[in-house]
Structures are given as structure tokens and as C-alpha cells.
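To begin, one chain is listed below as C-alpha cells, in the form predicted alone.
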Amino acid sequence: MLVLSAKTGHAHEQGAFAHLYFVVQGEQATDKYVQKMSEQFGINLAAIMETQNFTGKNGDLLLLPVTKDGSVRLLIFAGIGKKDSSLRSFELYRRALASAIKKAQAARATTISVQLPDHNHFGVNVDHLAYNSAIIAKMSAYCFDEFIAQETRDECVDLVEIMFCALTDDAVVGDAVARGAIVAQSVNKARHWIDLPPSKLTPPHLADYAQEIVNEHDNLSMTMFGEDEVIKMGMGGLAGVSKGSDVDCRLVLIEYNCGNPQAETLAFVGKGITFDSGGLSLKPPRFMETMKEDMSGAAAVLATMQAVAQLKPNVNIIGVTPLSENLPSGKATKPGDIITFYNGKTAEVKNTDAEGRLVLADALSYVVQHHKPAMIIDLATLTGACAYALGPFYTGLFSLHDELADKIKASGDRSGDYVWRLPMTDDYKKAIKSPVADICNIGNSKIQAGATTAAHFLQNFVGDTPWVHLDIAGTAFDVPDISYYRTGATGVGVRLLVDLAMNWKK
């Protein structure tokens, strides 16, 4: 298991195989670490950088094997551009760090020492820099290869330790690295669940993983309802989606209690369709290939509960995950069926592939009625429309509550799980009208805007509770060109939810 640690001093003093330094654009000739490494290893690094056209701009990366006293080491220099306090600049730092760690892994490094750059370069404090560095380092090292034969595993070398080095003995850095390691472990746990083959991660499997998390932490408790109970409670959405599968659905609730009787309760709700075939509205084969990732919202919520149990924010949190498979069979819900939800509302099902909103409707209704949270945020791989609108780099945010939306956007900006708000006005509400039920589970094609009309569907189940819906359809899986991800799951949402919990009262 990869260990993250904080050290006092220079990276090259730590005994690691690879030493990573960051260089400001245009300052490589005067950079103190470039000069120090030149002296240490008897080379002219500035000249080497010039011949390699390494200027320190964002994306520049230089790997240089060196020897000293008969020992081989790997020096890595990563460009971080010119001084810039924008969000984009810090995000590019995350990616530079991740690229360097992946290069070190490819070079068979098992230990890496990282010289933290000057936090003032990005306009952030040292706590923020160290915390995010730890998260990104561990995320970058993640690799899903357990189903690849040992002798053919060549993408990822198992890292043993990444050391973050600062020149002052600052307890803040050590604490930030420790907290970042906790968050990264949870992100990677969510990614692992999502990456598992769908027959290895069914609703009962994921419910069992949730129970394991609760068993490990005294400040967590869990309630779980099986399919018979779901049916008896009148959860027609969750039960209706599950009808086509031979595997029973689950409704899982994990509660974190901070111990403060005056603390508010936040509700995190995650869609948990462990495989989505589309049901009788069957998807084309190529759109079904990655549908094991349709439980990414649930994975994010459950993994977040693991993190908050250790970080102990001063707010109560309930994580809710409706878990089901959406499969076709002779028992499956049919287009044209009408279902009744936990709060008594009815919906005409015109398309069984619009199933995520059906399971979320019951989960939202339940948490509103029984837990009366101060706010609700739901995460769901809900609509292809959102992925087409925003692509893979921003999660769609929908809300009628401006203050809460702003708070969640701030968490996204700080954490790197970026969100973009899309419209949710009454003009779109008529798209989900049905002549035979209260609402319809797909929007009128004349209005289009499938992501917004889906959000309006969900709004029927939250009452007056402040609520934000995050559509992670584009950001949950196979995100390209971001170096701290690999092919497969991203764990999107965990970093944001943890940040929101930790900063709720600040």
C-alpha cells in the first residue's frame, strides 16, 4: 500500500530513487534547485535543459538519470508556468505533478521525493498546496490491473512511498498530507468499485462494501432495506427498475454523527445502477459497454462517508444510495407503465432507460421525510445530454437555490471536481407533463434540454429542502487528457463532497 509522508529538507536528501522538482517558466537558469542539483551530481542542468528545450512552461517535463557514489537516481523537473493565482494555474500544477509521478512509475521508481513548490506561486496557502498534492499523487498512482496476469502487468509499478518535502519543519504540511491521503484513498476506493466488472459488483456486493466501511468506524451507522421492504414501503421507482433483474435491489443509508447536538445534517444521495442495459428500452451495444459505471454516484457517496468518518467534520451527514440493476426480462417494467413513488407521486414510464431518476426519486423522498436535512446534494450519471453539453471536464449543476449552488461551486473550485451551472427555470418544467400521471420520466422532445428536464423530474421529490443535482455523466468515466486519471473511473464527486463537509460552517 502506497504511503504518503511529509519530510523536512531537500528532496534529494531523502533516499528516494526519484526526486521531483518544479521549475517556474523562464527561471530554469537561476532556479536554486537546478543549481543545487548541478552541484550535487556534477552536471550543468541549465545547459541540459536548454538543449532539451525545457523552459518551465506548463507541460514541460524532463527526466534525467544520474549517478552519485555508484548509486543511480532519477531527477525529474516539471514546468509550472509563470506565476499565476488563477484556478487554472493550480489545476495545471495538479496535472504536472501527476504526469511526473506517472513518468517515475514508468521508469520503475518505487520511491519518489517531491519538493513542494512555493505556494505563493499559485496564490494559495501551504495547507491547500500540500493537501491537494497528496490527493493528486495517490490518485495518479492508482491502476486497475487486478484482472491482468502478473507477468503482463507493465503499466503500473507499485509505489511504496511518496515523500513531500518542505524546507521548514511545518506541522501544517504533515497534517495536510495526512488528510489528503485519506481523501485520495476514498477517491481510489470509489474508482475501484466502479472499475470492477458488473457481475463482480452487484447491489448486494456494493451493500456489503458499505457495511465494511461502517464496521471500521465507530462514528458511522447503517440502515439497509432489501427488495421486499422497498416494495412494502411503496418505493415504486426503485422496485420498478429492479423488476427485470434476478438480483434484488437495496436502499443503503450510512449516517455520520459528529457528536454535536446543534449540528445540521447534510444529505448526500448517489445513483447506484450497478449495470444499465436500458431495460426493455435496450441500449445499442456500444452504449452498454461501460454501463458498469452507472453506479458512480453511489460509489462517490459511500467512499465519501469513509473519508468523513476519519476527518470528522462538525456536521452530521447521511449518505443514501439506491442500488439496482436495470435489465430486460419478462418481469421488467414496460414503457407505458405507471409507477407510484415513496412520496405518493406517480410517473408514466415512457423509456425504461431513464431509470436513474426513478431510483433517486424514492431515495430523495425518503431522506426528506425521515431525516429533514438542511440540504441535499445528489450525484448521478443521469443524462447523455449533460455529457454532450459540457463534455468530460465539468459536472453539470442544477438548482433552484442560489446560495447552496454557490457553496457547492466553491467546493468544486477548491477540490478540482469542477462544476458548471446549467439553467433550471419553469420554462422547462412543462416538458415532463404526462396526460396519465403526475409526471413523465422523459422530457418532451420539442423542449429538448434532457439534462435540465431530468433535474426538474427530481425536483418533485425534495419539497422545500435546499437541493443541488450534479449530473456526472460526462465526468465519471474515461475522462481524457487529465493526467491524474487513467482509462476508467475517475471517482468524481468525492473530493467535492469532502470539501463541502469540511467547510460547511466556515
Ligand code: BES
Given for the second form:
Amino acid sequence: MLVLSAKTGHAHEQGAFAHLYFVVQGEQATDKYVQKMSEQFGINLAAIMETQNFTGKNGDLLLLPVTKDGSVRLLIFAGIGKKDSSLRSFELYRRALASAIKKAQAARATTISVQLPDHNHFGVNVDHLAYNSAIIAKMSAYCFDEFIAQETRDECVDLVEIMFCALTDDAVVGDAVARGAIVAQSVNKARHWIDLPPSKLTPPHLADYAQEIVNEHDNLSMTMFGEDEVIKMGMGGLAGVSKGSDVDCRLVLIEYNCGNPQAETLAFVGKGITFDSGGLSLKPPRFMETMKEDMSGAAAVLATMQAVAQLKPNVNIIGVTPLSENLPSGKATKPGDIITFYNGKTAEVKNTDAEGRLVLADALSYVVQHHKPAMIIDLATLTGACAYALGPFYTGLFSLHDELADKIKASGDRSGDYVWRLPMTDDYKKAIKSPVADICNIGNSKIQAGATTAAHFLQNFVGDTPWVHLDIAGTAFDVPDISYYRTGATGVGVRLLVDLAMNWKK
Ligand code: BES
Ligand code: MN
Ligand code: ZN
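Next up, the form predicted in complex with the ligand in place of the form predicted alone?
To see the whole picture, the full complex is given below, headed by that same chain.
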């Protein structure tokens, strides 16, 4: 497993194969590390950069194998643009670091030392810089290749250690790197569950993984309901979605106890459809291909619980995941069926492919009634409409609670799990009226706005609790052009939830 460490001093002094330095745009000839490396390895780096058109602008990357005393080292220089304290500038730093690490990995580097750039360049503090660097380094190294023959696993060599080097503030850097490693471990764990084939990750599998996490931490406890109990408790949404499947559904709750009896409880709820075929309202093949991703919300919530157990925020947290398959069969819920949820409300199921809101309805009702949380945030790969509206770079945020929405937007901005708020006014509410039940599970075609009408559906199950819904349909899987991701799962949500937990009481 990849170890992240913090070192005082220079990257080239460390016993690593690759040394990574960041260069400010326009300072490629004067940079002290460029000069130092030129002396150290007897080369003219400024001249080499000139021929390679490397000026330090964002996206510039130079890899240079060098030799000293007969051994080979890999020098890497990455551009970080001009001094700029915008969110974008720091996000481009994340991507520059990720590109460099992936290139080093492809060049067979097993150890990399990274000279942290000046935090003032981005207008952030040392902690933020080091914490994010650690997270991104570990996220960049993630690979899902266990089903590929060993000899042909060409993309990822197993990285052994990444060392973060700073000349000062070493205690701050050490602590930040350690926390970042914990968070990235959770992000990558979520990605791994999501990337697993849907027949290898069914509700019982994921519930077992949740149990493993809980067993490892004294401050976590778990409650689990199987399909029989779900039916008995009157959770017609979760039971109804699971009816077509031969595998039992689960409702898994993990509680993190911070040890302070006065502390509030935050509820994190995640959609856990381990495969979404659409049910009898069957999806066309092209849309079904990646539907193992439909438990990305649950994966984010469960993996976050592992991180908070170690980071120990001063607030209680309950993670709630309704887990089910959505499959067609002679036993499946039919379009036209009417189901009754845990809170007593009924819904007409016009389309069995709008199943996420059905399982979430019961999970939200349950946590509101039994745990009285101070706030609820749910994460769900809920609608194609949200992915169409925002693409893969922003998660959709829906809320009737401005203060909480702003708080979560701030967590998104700090963590890199960016969100964009979409409307949820009453105008859209009538889209989910039903002539035969309290509400209908799909919106009417005159109003469209499928992501917003889905949010309104969920709103029926949170009562007065301040609540934010995040639609991660566009951001959970196969996100292009962001170098710290690869094909497959992104683990979106973990970084944001951890930030929210850690900054709730400040
Ligand atoms: N899981 C899908 C949404 C989805 C789409 C997630 C693309 C990730 C990528 C969800 O269950 C679904 O099928 N939603 C339907 C709702 C519709 C029937 C109202 C959709 O978006 O088409
Ligand atoms: Mn669906
Ligand atoms: Zn779904």
C-alpha cells in the first residue's frame, strides 16, 4: 500500500527515484530549484525548458531522466501558472500534481519526493496545501486493475512512497499529510466498491464491507435491516424496488459517536442501487452499461464513516444507506403500482426506473423519525437530467435551506467536490402530483426539470429537518479531463462530507 510521508528539506535530498518540483509561470530560468537541479546533475535546465517550450504555465509538464554517480533519477517539473488565489488556480494545482504523479507512475517510479510549492502562490495556508496534496497524490495512484492479467497491467506500477518535502512548518505538513492520507484512503475505497462488477458487489456484499469498517473502529456502531425487516417495518419503497431481484435488500446505518453527549447529529444518506437495469421500465443497453455506478452515494457515505472514525470530528454522524438491486422479473414492481413508505405517504410508480427516490424516501423517513438529526445531506446518482444540466464537473445541489446550502457549497469549494445549486421553488412541485396517490415518482413532461422534480419528491420525507440533496449522476463515474481521476469511479462526495464533518463546529 502507498505510504505518504512528510520530510523537512529538499526533494532531491530524499532517497526517491523521482523528484517533483513546481514552477511558477515565467520563472523557469530563475527558479531556485531549477538552478539547484542544474548544478546537482550538471545540466542546463533553463536551456532544456526553452527547447521544450516549458514556461511554467498551467498544464506544462517536463520529465527528465538524469544520472548521478551511475544511478538514474527522474526529474519532474510541473507548471502552476502565475500567482493567483482563485479556486480555479488551486484546482489546477491539484491537476498538475496528479498529472505529474501519473506520469511518474507510468515511468516506473515507485518512490516520488514532492517539493511542496509556496502556499502563498494560491492564497491558501500550509495545512490546506499539504492536506490537498496528500489526498490528490493518493487518489492519482488509484487503479482498478485486479481483473487484468498481471503482465498487462501497464498503466499503474505499484507506488510505494510519496514524500512531501517542505523547508519549514514541518509539524503542520506532517499532520496535514496524515489526515489527507486517511481521506484519500476512503475516497479510493469508495471508488473500488463502485468499480467492482455489479455481481460482485450486491447489497449483502456492501453490507459486509460496512460491517468490516465498523469492526475496526470502537467509535462506530452498526444497525442493519434485512429484506424481511424492511417489509415488516413498512418500507414499501425499498422493498418495492428490491422485489424484482433474487438478492435481498439491506438498510445499513453506521453511527459515529464523538463522545460528547451534547453534540448534534449529522445524517449522511447515500443511494445504494448496486445495479440499476431500470426494472420493468427497462433501460436501453447504452444507458445500462455503467449502472453499477448507481451505489456511488452509498459508497461515499460508508467510506466517509471510515474516515471520520479516524479523524474524530466533534459532532455525531449517522450514515444511512438503502441497498438494493433494481431488476425486472415476474415478481418486480409494475408501472401503475402504488407503494406506501415508512412515513405513511404513498406514491404511484409510473416508471420503475425512477427507483432511487423510492429507496431514499424510506431511508430519509427512518433517520428523521429515529435520530432527529440537526441536518441531512443525501448523495444520489439520481437523474440523467442533472448530468445533462451540469455535465461531469459539478454536482447538483438542491435545498430549501439557504444557510445549509451555503455551508455545503463552501465544503465543496474547499474540498474540490464542487457543487452547483439548482432551483427548488414551489413552481416545480405540482409536477409530481398524482391522481391516485400522494405523489408520483416521475415528473410531468410539461414542467421537465427532472433533477428538480426528483428533489421535490425527496422533500416529502425530510419533514422540517434542514436538508440538502446532492445529485451526483454526472460526477460519480467516467469523468473526463480531471487528471486525479481515471476511467471509472471518482469517489465524489467523500472529500466534501469529510470537510463538512470537520468544519461543522468551528
Ligand atoms: N440511476 C439513474 C440515474 C443516472 C443516470 C445515474 C445516468 C447515473 C448516470 C436513475 O435511477 C434513473 O434511471 N433516473 C431516470 C429517472 C426518470 C425515469 C424520471 C432518468 O434520469 O432517466
Ligand atoms: Mn433508474
Ligand atoms: Zn438509479
